[in-house]
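Next up: just one chain, as structure tokens, the form predicted alone.
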Amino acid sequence: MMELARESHDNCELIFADQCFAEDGHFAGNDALRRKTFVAMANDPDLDAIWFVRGGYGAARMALDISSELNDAADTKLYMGYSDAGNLLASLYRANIGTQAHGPMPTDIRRDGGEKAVRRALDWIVNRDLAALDPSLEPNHIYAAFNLMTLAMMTGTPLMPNLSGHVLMIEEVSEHLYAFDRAMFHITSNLQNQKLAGLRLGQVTDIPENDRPFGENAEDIARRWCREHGIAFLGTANIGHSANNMIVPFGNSDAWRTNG
């Protein structure tokens, strides 16, 4: 991984907590280690962003309240990552800390085709390559990106940003298709009233087999709850759990054009 990123990057350096290498049950430390290590990087002046290493199951018990402990220097970075490290991605947004991306984490080495995730992370983290990121996006939008259990989950929470007015990106992994219509009809009535710009679906892979054929694919699902709810369905987007998954900044996008 480090050698990569000097190979493709040498204007980076790559900087891993200790942390990341802890082990508590399921997680890489208990949670006031988890949080302790991300207030000190983000607070750290000569960092110029977190890059999380892996979705982060539990990210939400560290998520509540963070933006409390942060100070100026965690203003100025940029966050990235996917999955339930959306919970975080959601708090820094809602705080209007920082600025985020849904994209590659470091773990993605590891997938078939996972260098060239890593590297499409970096051209986004160290250069602003505009090419890095998911080819529906433009100019004149506000867009917002995550997995849809882990929005689901956040939907009512103190964790969830306002989305009005936002393109919403959604993708998903794991989950069978039933779950992702229940999934579907929290969220889209729940948010149905912050008038959307419309909707997005990504990539919904390793579907489980169900005892009997659910009757519709997950765009079908997406489009009906879209539909029900008064929400415009955009169509497809590139992101997910998967090398082929694109950036999306959360934001403006004439923002992050003008500083790409």
Given for the second form:
Number of protein chains: 2
Amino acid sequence: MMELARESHDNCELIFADQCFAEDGHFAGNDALRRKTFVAMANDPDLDAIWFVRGGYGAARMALDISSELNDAADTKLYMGYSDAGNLLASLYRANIGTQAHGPMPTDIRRDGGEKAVRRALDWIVNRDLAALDPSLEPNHIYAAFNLMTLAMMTGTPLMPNLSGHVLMIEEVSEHLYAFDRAMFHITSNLQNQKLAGLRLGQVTDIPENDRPFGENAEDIARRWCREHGIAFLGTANIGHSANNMIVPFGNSDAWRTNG
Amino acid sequence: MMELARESHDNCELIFADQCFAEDGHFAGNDALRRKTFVAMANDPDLDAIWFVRGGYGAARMALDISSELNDAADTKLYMGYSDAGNLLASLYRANIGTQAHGPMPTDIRRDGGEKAVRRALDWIVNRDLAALDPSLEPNHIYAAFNLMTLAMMTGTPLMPNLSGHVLMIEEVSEHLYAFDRAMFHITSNLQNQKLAGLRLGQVTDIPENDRPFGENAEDIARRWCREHGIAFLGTANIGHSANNMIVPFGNSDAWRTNG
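Next up, the form predicted in complex with a further copy of the same chain in place of the form predicted alone?
The next block holds the full complex; its first chain is the one shown before.
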């Protein structure tokens, strides 16, 4: 990982917090340790970005009210990750602290073709290379991207950002289609009154087999619930739990286009 | 099933709608057929109760705004089931149509000891036998009971009833402990301001093994999230995906105690 970063992006230095290697039951350290480590790194003026190592589950347990502990240095940073890390992206986006992007994480190096995913992530983190972005992104639009189940479990909680006017992109992994359908019902119903600009469906991967064919595929399901709740279905996006996970910066696309 | 009912409860007649045997992908008939069948039976003045055959997934797809199609005969009925059928119980409870109870369904006859579960259900449906009720129920309390994931996916949607003042009972099946934790975060956060009387944890069964031990059991998780969100944890309840699934009528317990 370090070698790959040095070789392809020699203008950056990667630092892994010791906490990343801690173990506490399901988690890489208990909630207090993970929160303390995140806050210390976010507040460190010598760091330019926080790159979440992996998803899994646990960010919701340490993301609540985290903005109250962050300083001006935290506000200058880019935060990137996806899957469960979406809880932290959402919390920071809602609090308007720093910039956030949905994109590959260091753990993706283990995937088939994972080096490409990690290089793409570094291309954005280090160089703001526009080629790393999902090709569906357009100027003067507002974007956010989440894992569907992560987003579904944030609705109505203090982690949930206001998504009005946004193109919302979602992706899912390892869920039965009936669970995908159920979560799409939940999300489109909850967002019905937020006036999304529309919804794009990312990859839906590793779907466990139903006991009988569900009767629709993921895109059918997304289209149906969008129609039911008056949300524009805009098509697909190349985000998801795969090496082909393109970057989606949160917020207005003009901000990063002019910086890029 | 019919024989069992005749033998133990000869004062009742069970009628299975043809739709129960229909197939449409994942579902027992498409949404329109299932809705039409439910509405016709609910509105039939010759029927005393609607006993949902099974859970699975699909009720959220046909429960939205269903109360607008129901008549006075629907208002005199008992509706009973659990798991995904909780979507219909919730919708009817919210609309104040009829009475609702969380309890075994005909499909439970396939379980080990399932005849006892089905007899218990009929004891309540036919005779309002108080021995069928969960022993934790007390006079002058307001109750509701749901599958946790079913409830989590109803929050913020038009299916979600107002649970203020309620003792909320939840049960879960076939979810990893991290998914249970995530759903408990969601539910306790969403219900934080509803002033529940408290929460009781039913059975949490068929938990898939985590890749490493999660670090807490289901009761630890429930207690922690209740503490975090200021909800009284009242203990356990005998409800769940097992033959030992006791009945929990929705609403104020004095209503059924005096009728019972």
